[in-house]
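As structure tokens, one chain now follows by itself in the form predicted on its own.
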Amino acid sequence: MALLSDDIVQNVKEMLADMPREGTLTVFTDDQDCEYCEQILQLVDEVAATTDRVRVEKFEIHKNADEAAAMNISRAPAIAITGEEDYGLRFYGIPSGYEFSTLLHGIHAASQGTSDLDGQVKDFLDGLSKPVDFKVFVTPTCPYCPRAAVLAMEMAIESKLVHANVIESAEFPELASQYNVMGVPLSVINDTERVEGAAPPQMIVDAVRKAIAT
């Protein structure tokens, strides 16, 4: 039974329409604890079946070790969205409900290899000499948690110094509890800096600058 119905699929094939260049959704899942791994096999097909830019590859995080080793990917369920380049775009959990959404920008942005940031920002991004390593929090049925998480990828879409890697909370309740998330969206920037709700990109890069100061 498909996972995406007929409008959903009609929808996804306008928004990919227009993808300048190819991208690929890489899928790690875990053949000893995954509860939702083969609906996540099911959806990332489904998504390239709309057109022909999206290619899928799946690994075994155990058994393909270094291919995930590689893709900076540590825990699984996990998918990695890539373009002509490998932008930090990650997304652990299965993207669903609302966070369908950031899949398929995170996809469309990858292909694009830019951003809708303004001037500011992009300047403010140019200018880094630190990396910056988002945790976006989310859960599915979180109607502000895209646009938390879309801005982290945006982000990394515009720095090669930062990555974005967006976490379904309740498939990883340790890592919820290590950085005690009460409530979503929460942005984590290197483990230091804490914002939550779906805040503004400035106030994003204020929190930023704060984590590479210390």
Contents of the next structure:
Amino acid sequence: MALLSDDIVQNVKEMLADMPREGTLTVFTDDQDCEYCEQILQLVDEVAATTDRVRVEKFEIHKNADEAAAMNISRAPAIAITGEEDYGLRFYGIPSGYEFSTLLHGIHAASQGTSDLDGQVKDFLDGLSKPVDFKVFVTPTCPYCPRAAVLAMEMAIESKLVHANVIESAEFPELASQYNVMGVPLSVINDTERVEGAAPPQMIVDAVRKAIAT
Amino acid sequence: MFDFKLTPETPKKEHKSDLYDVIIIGGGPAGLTTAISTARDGMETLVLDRESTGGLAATTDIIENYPGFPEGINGMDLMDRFRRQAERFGTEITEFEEVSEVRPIKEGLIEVETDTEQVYRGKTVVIATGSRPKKLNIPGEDEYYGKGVSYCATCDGPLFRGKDVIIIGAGNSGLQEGLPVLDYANKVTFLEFLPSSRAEQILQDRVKAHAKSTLLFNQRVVEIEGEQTVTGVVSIDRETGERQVFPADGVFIYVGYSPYTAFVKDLVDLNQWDYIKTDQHMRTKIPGLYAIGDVRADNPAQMTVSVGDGTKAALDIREFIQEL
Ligand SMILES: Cc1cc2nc3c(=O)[nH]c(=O)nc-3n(C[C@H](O)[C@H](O)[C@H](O)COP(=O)(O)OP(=O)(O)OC[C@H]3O[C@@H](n4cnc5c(N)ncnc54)[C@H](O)[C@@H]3O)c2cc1C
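Swap state to the form predicted together with its partner chain from the form predicted on its own:
Now the full complex is given, and it begins with the chain already shown.
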């Protein structure tokens, strides 16, 4: 049975219709221990079927350890979202609920290779000289989470030094507890700065500034 | 088992007008309803929101009493529809801008200033800022916010799978938001200050029927305890005076709401609880300045009432502008 309803398929079609270039969803599954891997594979196939612009690649994290290492992926299930380049967009877990939006905005933005961020934020990102790693913790039922996740992804698209990892907290309880995630969205920058909630871009920029100063 | 949702991207900031017909402060159900009507009527309409649009309604898992959705509808879904309907008729929406001041200049001109020092000018202005969750103001509440204390069970509930959760407040919001948590938490204890719940009977019945729920009344919660994160809640039984610690990993607070009116308190009449007084056409005492939805005095905090308020204001605005 299809995961996406006819209504949603129609909306996805409309949303992805103006992708200027091809985008790729590279899925890493885990044969040994993975609750929703089958559903993730089915989901990306259903998304790809709505347009000729989305390609899907599938790997098993242990059998294809080289590919995983090349994409800097050490946990499954994971989806690398790439366009003409790899901008460092990663989604860990199944992008269901509101996180389905994050996946689609991610692939659309990766295909464009540019973001809608405003000039000031872009200038700041242009001037970066140190790497910035985002871990954005989300849950599928959190309506504010896609905002935080998409913002990190847009920043990653604007700067080669920024990487955006979006993590479905309920599927990665050990990461969630390591980072003490008890409210979402939570953006952790370079493992040091924490921003709770769907913060406006300027607030995230301030947190990035602090994170790279330490 | 899974569902998949689409939310709009952040709208772009392009301000089309020097003088809007209508500026709406707050993009919850009330504000967006006014926008649907005024924009459809051809009036230049701007909605400003300090967060994303959708308001409180967007934070609830399911709304079952909004007509037209016999199976109920997820709050965010419903609010997406409101917003798309407003945008379809040309409403401009700007998010993450908090209005800090409203300045009536003369009849037909009111200025609205935001925390980013943007000034917008409108012929009319509608205050639809709703309310925010009340805090308990007890020790531990701020300290453990985001570390087990939360005001949104829909958002943060899934982080407490298999854990023990306490919900403070067993009114409509507490019970309604606690129900989905019962499905995955180990145990959910509801602590209510009053001797009984004022929630709808159907919600009370559903909670009571659940094997993992405990509902306790006459509880005055005095402290939230924790180490790194929340470990429990201290409560005093108001009947027996007994002090008890309820161990928990997560605490959700649903003890009522207070209105967002500080920024207009010197401008309009407020009631004793700081809600804005209006006449039956939603007019405040300042011509061209309206208040609608949960922020308005004597409103029962229901979607359908907010929506009704929004329409009433739109109708009056049309007449007001025609007469300018
Ligand atoms: C958990 C929960 C469950 C509920 N369930 C139901 C239900 O089942 N049925 C029902 O009928 N009702 C329900 N309600 C009530 C319903 O959500 C509210 O009545 C409704 O949202 C009120 O709409 P509003 O537009 O007046 O205000 P709100 O929805 O509160 O929207 C106000 C908006 O104004 C913005 N804002 C505030 N201050 C400013 C400022 N200074 N500048 C710019 N923007 C600002 C806020 O960010 C917000 O988006 C529920 C509420 C909650 C919390």
